[in-house]
Each structure stands twice: as C-alpha cells, then as structure tokens.
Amino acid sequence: MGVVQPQVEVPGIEQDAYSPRRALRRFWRNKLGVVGLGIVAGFVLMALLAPAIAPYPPLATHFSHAFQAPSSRHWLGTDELGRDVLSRIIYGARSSLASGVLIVAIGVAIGVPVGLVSGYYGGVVDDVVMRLVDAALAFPALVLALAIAWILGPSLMHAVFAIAAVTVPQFARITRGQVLSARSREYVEAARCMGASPWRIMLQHVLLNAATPIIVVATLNIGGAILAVASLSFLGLGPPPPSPNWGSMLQDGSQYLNMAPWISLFPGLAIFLAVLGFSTMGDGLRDVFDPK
C-alpha cells in the first residue's frame, strides 16, 4: 500500500490557485489575451492551410494583371508582376511564423542553460558569463543582427541565426535572475541535504520554478522576432526573391506607394496583427501567472 501524503492547508491561499483549470479561467477573463490568442490561432491556421485557402499560386506572374487594385477577383490587389497579394501574404505567414518560433526556440535552448549554470554556481563562472552577456547586450540588437546577417549573406536561415544570436543573451540574463532568487529557497536547501546532485537540483527544482517568466518572455519575444525578420528582409538580408515574405513584400511595394499602396499596406498590416497577437497573448499569460 502506498503512503498517503497529508495535504497542507496554506492560510489565505486557495488550494487550486495555480491549477490548470483556474489558470485557464483567469486567461479567458482577460479579453485582450483571448483576442491575441484568436489572432495567433488565425495566423497559424492560415499558414497550415495555405495551399487550400490561397486563391492563386504565390509565385504565379501575370504581367497583364499588374498593379490591379483590390477587387472581387483579387481581394487585396496584385503587385508589380501581377502576383496576387493575398496569396503571397498567406504563404508568407509560413516563413514569418516559423522563423519567429525558431528564433525564440534557439534563444531558449542556448540562453536558458547558460543562465541556469551561471546563476546556480555563481563565482567566477557567473562573472565570466555575465560579462560576455553584458558585452553582447551593449550593442543595439538590430544593428548586431544586421552585421551578422550581412556577414552570412541573404537567406532566411541566416536571418534567423543572426536574430537568435541576439536573443540568447536576453534569455540568459532573465534565467540567471530567476535562478538567483530560487537557489536560496528552502526546497533547494532541502534537496541539497538529501544528497541530490547539482544538475537534478537545477533541472527539477530551480528551473521548473523559474519557468513561468521564461515562458511569458518567450511568447512576447516571438512577435519581436517576426518584426526583426521582416526588418532584415526589408533591407534585402532575408530570403531571396521570389519567395513570399512579408518583409520583402514591403520592400517591393515601397517603390510604388503612390500608384499602388496596397502592395505594401496589406503585408504591413499582417506584420502588425501578428506582432499584436503575440504581444497581447503574452500579456494575458503574464496576468495568469502573476502570483498577486
């Protein structure tokens, strides 16, 4: 027979305060968070169903249909080569969302372990790691990403790696700050007294309790990563043409703002909505996990 552990009642705190069901209820009460989740879900579905919902192939050119204004045939108009703007925006969601998620995933995969080790061990390890992080954060993020992307050459993956390299120090510093506040807690001291290894303490006790702010920051950073990729693409350091990408579509349409503003207007609106969706969803998650 197993041993039944007694439940400890904490005065003033409900037992289900941090249960998934209660967290979900709190999130649904956050109207902006729900709106952000809906926007993100819409873009994800649009990217997944692109071949089924796009009215035209994204690379199909029809010079006789160039610069057509939005109509029933082309809902968002056509560009300078007669390509359907709506179709290119739908397919561009794939590269934009994938690059944003991949950038944050790389930042978390590298920055979190670095910050975890630095904050837990402290001493010389912490000093060396944090000085390197400070040196990386001293450069403007976009300028550093531009320099890396220019060295690597124009490519979507090169742009992703360039922006991810700037994101790693941010996650390392955030994780270190959470670890510094968690490593002196009673449950960590109890784990040490019971003979737990440092890696088990870091992963099972420290990291799990420091994961909430990391998740929130990661969600917020996806929108920033999408915007950064669009910026590099606008400057010609993203995927080469004719790949559909929101940033390169902005750059292509910038030459025709007077005669065909829809070429840049709608890709810019897509970037705005995607960033807004991830930002408001991240704010909703922050409110859900707020201990107050």
The other form holds:
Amino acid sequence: MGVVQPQVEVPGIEQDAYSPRRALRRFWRNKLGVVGLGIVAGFVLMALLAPAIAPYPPLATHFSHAFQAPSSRHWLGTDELGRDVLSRIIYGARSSLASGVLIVAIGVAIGVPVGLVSGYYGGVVDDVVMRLVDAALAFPALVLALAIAWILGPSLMHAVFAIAAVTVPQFARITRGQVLSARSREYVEAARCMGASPWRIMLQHVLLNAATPIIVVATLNIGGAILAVASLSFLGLGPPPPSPNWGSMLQDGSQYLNMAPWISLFPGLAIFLAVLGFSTMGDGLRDVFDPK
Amino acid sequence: MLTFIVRRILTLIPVAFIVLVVTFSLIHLTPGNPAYTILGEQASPQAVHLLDVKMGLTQPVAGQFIHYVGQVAQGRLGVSLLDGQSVMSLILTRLPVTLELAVLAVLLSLAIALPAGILAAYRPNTWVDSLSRVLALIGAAVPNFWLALLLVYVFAVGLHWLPSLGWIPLSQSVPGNLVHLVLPVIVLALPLAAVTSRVLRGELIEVMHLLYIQVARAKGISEWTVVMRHGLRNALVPVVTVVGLQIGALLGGVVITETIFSLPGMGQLVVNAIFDRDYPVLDGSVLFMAFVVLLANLCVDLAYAWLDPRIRYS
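Could you output the structure for the form predicted in complex with the partner chain, given that the previous block was the form predicted on its own?
After this comes the whole thing, all chains and molecules, with the earlier chain placed first.
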C-alpha cells in the first residue's frame, strides 16, 4: 500500500519554488553556472569524441619530432618522445573525467546511506558513525590517499579507490546534517503517523528532500576529485606510463620547464579548466537551490 | 567553559583511538605480505622474514595493535627502515620548516581574504563582488602543482627574481630564508584565501542585516565604520572555523609544495618515505599529521566557544 504524500499549502511560500522548470530558468540566468556547464560539456564531448577529434594517436612516438613548440602541425607542441600534447590531453580527458565521476559516485553510494541511517536513527548508531567520520576527516585527505595508493600500488583504479575512501565520510556528514534538519519536519511526522516504515520514510521523504544539497556538493566534489587524481599522478601514484593522464603529463613536462614549458603548461591548464568548470557549475546549482 | 573543554576533550579520545586503528591497519591493507610491498616482489624470503620480525608482523594482530598503541602513547612512532633513525626525531627535525611555511601561508591568505571579503560584502552584487567571486573560483580551482610551476617559470626561470627551489634555515639568514619561501607560500595561500574570502563575504552580508547594525546606522555612524567595527567582529567568528578546518587541506598542499620547491619539511618526508618504501616513516608521518588536525579542530572549537558563549551551553 502506498503512502499518501501530505499536501501542505504554506502561505507566503511559492509552491513551485523548486519545480524543475523554475530551477532550470534560474540556472540559465546564472552566468557563471552556465559558463561552468559549457566548460564541462566541452570536456565531456572531448572525452567522448577523442578518437575522432585527436589529430594524432596519443601513444605514437616520433623521436625526430620531440620538443616541438606549438605550431600549425602540433597545436600544443610535442613532448620529449615526440608525442602530440593536444592528442594526449584530449585522450587524458577520458580518464580524468571518468575517475572524478567514479570517485564521487562511490562517495555518494556509500556515504549517503551511512549518513541517512546515522542521522535518522540517532543515538548510539549516530555516535559511532560520527566518531568514525570525525576520525576519517582528521586525516589530511591527500596524505591518506597517498598512503593508501602507495600500499595498493600505482594505478588509476587504486588512486580512485584511495580518494574515494576519503570522500565517503564527507558525504556521510553532509547527508546526516540534511537528515537531522528534515526528520523533525511536518511531512516526516505525517508519514510516520500514517504508518510508513523507517526505510520508506528515509528513502521517499527524507532522502528526496536532502537530495538537492547532496547533488550540489557532488558536482563541486567532481572537480576536487579530478584535482586529487591529478595530484596523485603528479606524485607518481597514478596510472603508469605511457597512458595519457593530465597529472603525469604535467609531472613529466616539469623536468623540461626551461626548454619546453608547453609540455607541462597545457595539461595543467586542462586540469584547471575542468576543475573550474565543475566548481562554477556547482556554484550555479547552489545559487539556484539556495538563493541566500 | 571548563565543562565544555572537558566534554570536548573526552569526545576526542574515541576519535584518536579510531585514528590509531586506521594507521595501524594501513600496512595490513597490502595485498599479500606487507614486507613484499616494502622490499619489492624480488626480495628474498630471508629478507622478507627479517623485515617481518623487525616490524613485529609475526605477532598476532591484537598483540601488534596493543604494542603499537603503547609505543605511540610514549611518543615512539617506530624507526626508519633506511637508517634506523627514530621517526619522531625525523618528524621533529622537519616540523619547523612545515610550521613556518604553514603559518606564513595562513597569514598571507588572511591578508588577501580579509580585504577581498570585506569589499565584496560592502558592495554586494557589484563588479567588485563579481571580481572577488571570479578570483576566488580561480584560486580554488588552480592546481597547486601547476601554479607552482607557473610561478617558477615566470619568477625564477624568466625574471630571475626568486630562487626556484632550496632552503636556507631561519637561523642562518632571515632574508635568505624568506626569499626561498615567497613562491611556496603564495602557492599554499591562494586556495586558502579563496575559500576564506567567500565565507567572510557571506557571513558579513548576513550580519549586516541584523538589528544592531541597523541601530548603528540609525545613530549616523558611517557605513565603513559600521562594517569594520560592528559587522566584521561578528563575521570573523566563522572565519576562525574555516581557517582551522583548512589545516588538513593545508597539510595536503604542503606535501606537493615541499616536493616541488625541495623544502626539507614534513611533506617532503612523506613523499621521500613513499619512494624509499620506508613504511614506518610514512605511517608515523600520517599519524602525526592526523593528530595535528585533531588538535587544530579542538583549538577551533575552543576558540569558537570562547568567541560565542552560546556554543558552550548548547
């Protein structure tokens, strides 16, 4: 038997304030948010169409073309092995975006249920979970991720796992905060009075209302996750060579900063733009849902 | 206040215990024998057995943990596998460098964030506010390792104004020390300033709508004085929290910055430990940094309670 959602008319508050259409209209009016969306869309297209738009294969080496400055043949120059920097950046978008999204997906998939149960039940469960979260957040995220990635061995999946491990507690804490404010609301009380089970209340009422801030934080965190993967790769704990990865490209190029700055400058620019895109898009979403 | 302090310290004990469990468990996350991870897959069985004995890995796990907690309680974080030096003494040797870097970075970030946040809040939704927002977004998004390379390329390689790497101790030469820290401090301070300025702007705008601000305005006090004397004091309370909570991120940034600029601090110790496969140094450093963050969080909470008495009674 389904639970009837209580329809409460609150005077003074527009009932369609958070309707998808209205939210979309407000988002389109937010210039920075739209710019962020444009940057993200550009990177997604770049990753999807990499084989079609990359001028050269990303792993093809031409020693005779090594260290070529940006030109009409190689728009962003070539690296120490004569590989085309632009092609490697285009292919690198695949692993960077995929790892960023995967890290946040793992963080949400584990952190949100943990925060939901902790916030809803409270008491000992909440105490235990929150102490675990406090302990996890005590570790500098990059340092703990470094240690985990080193122990597991350098690879993209291990880097993703290491960063996801430090992302989970962040989502648990955010969700718990949202649940704490939602669980005493009238609509939750109403559902409880109507005999809805705790799981139904948590999933259908509490989570649904807590979803917006979680989506905003998740969008903002994708940029942070891309940056973290690039940081681990820069320190040599990302995917092993020769796979095209922005962080390791930057690290390789830093050795030739004097003679061929383009090798490290352009991958860094790609990381910067990708992070900026997700940050501004997340900021735009936050402005839509929390106009304060 | 005393009750609040005691209560807050008591909540720290289980958290510190869990931190110990995590750092103890790190080595046990290794697929297969941890000694192989440290020595490499080509290591001989004798060498692996010797390392197992040296690190106490032949003992039952519960016994290992009790021994580990006992050692940490006495300030012993193990010994380096490279030269047998105490991990704690290695950390303490490198701590002043990291501490100086972090303190200067926080000071520079405040020097940027306070005027930027105040100006943005003083003229909200104007070009000043928009510029401050864009700069904050850029500051938060720029990868610190890329920014470091850009600064090195411009100021060290191009203009020859500043050294690209290296370190001179404060005791040897104050100007030499500071010159070597200019670029690393900028790299660490910018993301921190970006976050702090936006928090300050938000808080200040909220505070400026409160009743006592309207009273101050009604008295005819100039808008600038209202902002600086009445608004800023209250808006700064959450800023203290933000700066405190950024300590963890700052320590993460230190790892990258010290590696790029060859600064002999704790960050470089962590990275060297990884490349030297010196597990006790890595584990000890991670534990030490976690305790620093816990202590910083405690200080923030106490400062917050001191600044806002309502916290103590809630």
